[in-house]
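To begin, one chain is listed below as C-alpha cells, in the form predicted on its own.
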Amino acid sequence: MAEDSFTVTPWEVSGKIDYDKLRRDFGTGAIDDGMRERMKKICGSLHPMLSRGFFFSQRDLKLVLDDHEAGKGFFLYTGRGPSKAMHIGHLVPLIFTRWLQEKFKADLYIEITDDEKYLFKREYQWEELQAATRDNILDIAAVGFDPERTFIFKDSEYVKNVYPLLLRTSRKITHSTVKAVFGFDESTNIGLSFYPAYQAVPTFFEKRRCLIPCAIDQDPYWRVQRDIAESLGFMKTAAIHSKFLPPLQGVEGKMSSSAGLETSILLTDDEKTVKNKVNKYAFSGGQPTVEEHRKLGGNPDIDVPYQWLSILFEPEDKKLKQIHDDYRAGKLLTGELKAILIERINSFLKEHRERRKKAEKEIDSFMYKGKLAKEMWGRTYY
C-alpha cells in the first residue's frame, strides 16, 4: 500500500487517512470557524467534538441552521448496524447526536440495520443477530436521548410500514448507481444492492430538512439520497461528519472489534480489562526511557491516550491543554498519561452501565410507546 493510499467505504476503513483529501474526494464542505461561531451563538456553547475539529465535514449545514433560525426546524437521523460487541467508538457519533437533540429540541430517528448486517456478515445467523440487536438497542438508549422525541426502529420490523415508500425510493436508484458509489460487483448479493434504498427512507420521515450526524464513511449513502430526494418531493439531506476514533494500537484505520477485541474498549469491559488493554496496547508518543522522555518530551499528536482524551474523555479545554503541554515538555510520563485515560474510561463505562439499567425500563418508549414512536407506528407511506 502506498504511503498516501487509504480506503474509506461504509464497510472498510484502512490506511493512513488524509481527511482533507477525503473531504475533497467526497465533495463535502469544511466546518470552518464562521460556522462554528454561528453554532455557538445558537447553542450557547460548542460540544468539544465540534470545537476541536473531530466533526470536520458537512453537507448543507448552513441550510439547517437557516431553517432553525427561520422557525422551520429540522430533524435528526442516525443509525447502527448491530453487532455482538459494541465498543466505545460506536458511541462517539451517538453522543454528539444527543447533544444536537438537546440543543435544538429535535426529533430523532435511529435506524437499526439488522437487514444490512445480515446481508453483509455471512457468518451471522438471523437468531443470534436479533439477540445482538436488542443488546445494542439498550446501549443506544443508555446514551441519554429524549424518549418522547426519539424513535428507535429495526428495519426488519418497521418495513411493513414503509414498504410503499421504500419501493418508490428503490425505483429511483439504478444498479449502475450503487455499483459506482459502493463498488458492488457481480458477486455482490442482490440484498446489498437493494439496501441503500432503505437507508435513504428515514430521511423522508418528515417534510423538513434532515440532518445526519455520522462518521464520514457513511457519506456515500447520502450522496445517493441527494440525487433522488427532490424527485420524490423531499429535501436533500444534510450531514455533519466525524473523523474516526483511532484504535488503541494506533495503526491506520479506525477502531473495530473485528480487528481484535484486545485493541478495542468494549462497553462490557471491567476495570481490570480496561487497565490491561490501555497499558499493553495503547500506542504511545513517549520516549523509550524515562530519562529521554524527561529530556525530549512526548508527542501528543501521535499518542493514542491523548487523542482519546481530546475526542471524548476530557471536556475542559484548560485541563486538556495542561495535559498536552506537560506531556510535550516531559513533565507527564507515558504511564501517567495512560493512568489518566484508564480512570476516565472506567468512570465513563460505570456511568454507562448505570444508564443501561435504566434503559431496560425505557426501551419500549423509544421503540413503541413514546410520543414519537406511537406516531410513527400509526403511519403508513404511499
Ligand code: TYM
Second form
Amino acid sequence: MAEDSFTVTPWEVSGKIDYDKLRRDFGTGAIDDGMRERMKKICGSLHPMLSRGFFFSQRDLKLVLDDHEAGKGFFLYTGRGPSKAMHIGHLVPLIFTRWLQEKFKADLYIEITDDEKYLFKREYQWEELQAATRDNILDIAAVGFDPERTFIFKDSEYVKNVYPLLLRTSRKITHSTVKAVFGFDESTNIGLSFYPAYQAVPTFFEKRRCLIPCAIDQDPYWRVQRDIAESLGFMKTAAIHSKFLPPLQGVEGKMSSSAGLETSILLTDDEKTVKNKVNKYAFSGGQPTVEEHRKLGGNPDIDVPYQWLSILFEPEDKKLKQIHDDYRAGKLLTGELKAILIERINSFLKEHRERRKKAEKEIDSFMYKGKLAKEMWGRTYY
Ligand code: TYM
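Having looked at the form predicted on its own, could you now put up the form predicted together with the ligand?
Below, the chain from earlier opens the complete complex, with every other chain and molecule after it.
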C-alpha cells in the first residue's frame, strides 16, 4: 500500500485517512467557522465533537438551519447494522444525535438493519443476528433519546409499512449505480444490491428535510438517495459526518467489530478488560523511556489515549488542553495518560450499564408505544 493510500467504504475502512481529501473525493462540504458560529447561536452551545472538528463534513447543513429558522423544522435519521456487540465507536454518532435532538426538539428515526449484515456475510445465522439486534437496541436506547419523539425500528419488522415505497425507491436505482457506488460485482448477491434502497427509505418518512448524523463511511448511501429523491417527490437528504474513533492500535482505520477484539472497547467490557486492553494495546505517542519522555515530551496527535479523550471522554476544553500541554512537555507520562483514560472509560461504561438497565423499560416506547412510534405503526408509505 502506498503511504498515503486509504480506503473508506461502508464495508471497509483502512489506511491513514486524509479527511480533507476524502471530503473532496466524496464531494461533501466542510464545516467552517461560520457554520459553527451559526450552530452555536441557535443551540446556545456547541457539542465538543463539533467545536473540535470531529464532525468535519456535511451536505446541505446550511439548508437544514435555514429550514429550522424559517419554522419548517427538519427530522433526524441514523442507524445501526447489528452483527455483534457494539463498541464505543458506534456510540459516537448516537451521542451526537442525542445532542441534536435535545437542541432542536426534532423527531428521530433509528433504522436497525437486521437485514444488512445477514446479506453481507454468509456465515451469519438469522437467529444469532436477531439476538445481537435485541442487544444492540438496548444499547441504543440507553443513549437517552426522547421516547416520545424517537422511533427505533427493525427493517424486517417495519417492512410491511414501507414495502411499496421501498419498491418505488428500488425501481430508481440501477445495478450499474450500485456497482459504481458500492463496488458490487457479478458475485454480489441480489439481496445486497437491493438493500441500499431500504437505507434510503427513512429519509422519506416526513415531508421535510432529513438530517443524518453518521460517520463518513455511510455517505455513499446518501449520494444515491440525493440522485433519486426529487424524482420520487421527496427532498434530498442532508448529512453531517464524523471522522472515525480510531482503533486502539493506532490512528489508522477505524474501530471495527470485524477486526480483532483487542482493537476496540466493547460496551460489555468489564473494568479489568478495559484496563488490560488500554495498557497493553493502546498506541502511545510517548517516548520509549521515562527519561526521554521527560526530556522530549509526547506527541498527542498520534497518541490513541489522547485522541479518545479528545473525541469522547474529556468534554471540558480546559482540562483537555492541560492534558495536551503536560503530555507535550513530558510532565505527563504515557502510563499516567492511560490511567486517566481507563478511569474515564470505566465510569462511562458503568453509567452506560445503568442506563441500559433502565432502558429495558423504555424499549416499548421507542419501538411501539411512544407518540412517534405509535404514529409510525399507523402509517403506510407508497
Ligand atoms: P454500522 O452498524 O456499521 O455503524 C453504526 C454507526 O456507527 C458509525 N461508526 C463509527 N463512528 C465513529 N467511529 C467508528 N469507529 C465507527 N464505526 C462505525 C457508522 O458510520 C454508523 O453511523 N448501514 C449502517 C446502518 C444504517 C445507518 C443508517 C447508519 C442504516 N441507516 C443511517 C447511519 C445512518 C451500518 O451498518 O452502520
